[in-house]
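The chain below stands alone and is given as structure tokens, in the form predicted alone.
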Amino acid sequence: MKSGEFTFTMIKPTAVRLGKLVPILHEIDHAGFTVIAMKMTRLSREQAERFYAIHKERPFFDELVCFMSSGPVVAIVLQKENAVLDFRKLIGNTNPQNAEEGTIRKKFAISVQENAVHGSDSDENALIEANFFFSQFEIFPLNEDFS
């Protein structure tokens, strides 16, 4: 996978719950992405911990890790060229009551913690997350030789 092509997501335990995978999906799809992995897992709270370990020192960390740690979440790796800005500018601000409108966040997240979906902040974590989700033979990037 080439920088700057693809990014990560994750659709967080409250959106799974609420139904709003299809619909999520869909704003994705319509945006120009496309889904190149994708399966439902659900994080241990280790696994939780591992993932958001970048957050280890703030006070939200425990409350973050065992709210995403509460059920089935989806991961997923798009691509697209400047996946990770067109992303984040498609999920909207991480408080949805300063998303703008027509996002991902302001559309479907309820607080500032269950705010849908989580999206990689650059090109770099999105190559790292997406390597704490899928081996190398679970990512299928379009334009790639299979043969």
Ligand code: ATP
Given for the second form:
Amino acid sequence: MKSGEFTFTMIKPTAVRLGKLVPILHEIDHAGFTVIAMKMTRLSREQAERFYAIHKERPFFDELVCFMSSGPVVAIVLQKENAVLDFRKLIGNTNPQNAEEGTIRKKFAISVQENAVHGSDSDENALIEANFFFSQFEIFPLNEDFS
Ligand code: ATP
Ligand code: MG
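So the form predicted alone is up there; where is the form predicted in complex with adenosine-5'-triphosphate (ATP)?
In what comes next, the whole complex appears, and the chain from above leads the way.
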């Protein structure tokens, strides 16, 4: 998997519960991303704390961890050129009220916290986050031999 060509996303518990997985996947596909790894799972409190450890000093941390472990999520690795930035553009602002028209968060988020999807914020974090959920045998990048 080449750095810069993939990102990690997670469909958050509320979006899964409200049946938005397939509509969100449709948007992602339409924007030119290829799913190269995917699983539905439920995070324990400890796993959610680890995944969002960067926010542990923030006032909303406890609420965030509670929410992210409240039900199943869908973890996905996506391949595309310029994946990280293009995906952040596709999902829109963290707060759906400030998200641009047509973005995934504008369409599917219900609040700042329950904002439908996560998207990696750098190539470095995309790798860390993909490795958090998937082993090397569970990721299937497109390449010249298999595309
Ligand atoms: P993500 O990392 O999930 O892609 P983001 O990068 O747009 O989101 P971050 O600042 O990394 O935003 O915040 C991580 C997550 O914490 C947000 O997606 C949201 O679920 C939650 N969050 C952020 N700010 C707040 C807040 N003010 N109140 C409640 N929850 C918040
Ligand atoms: Mg973030």
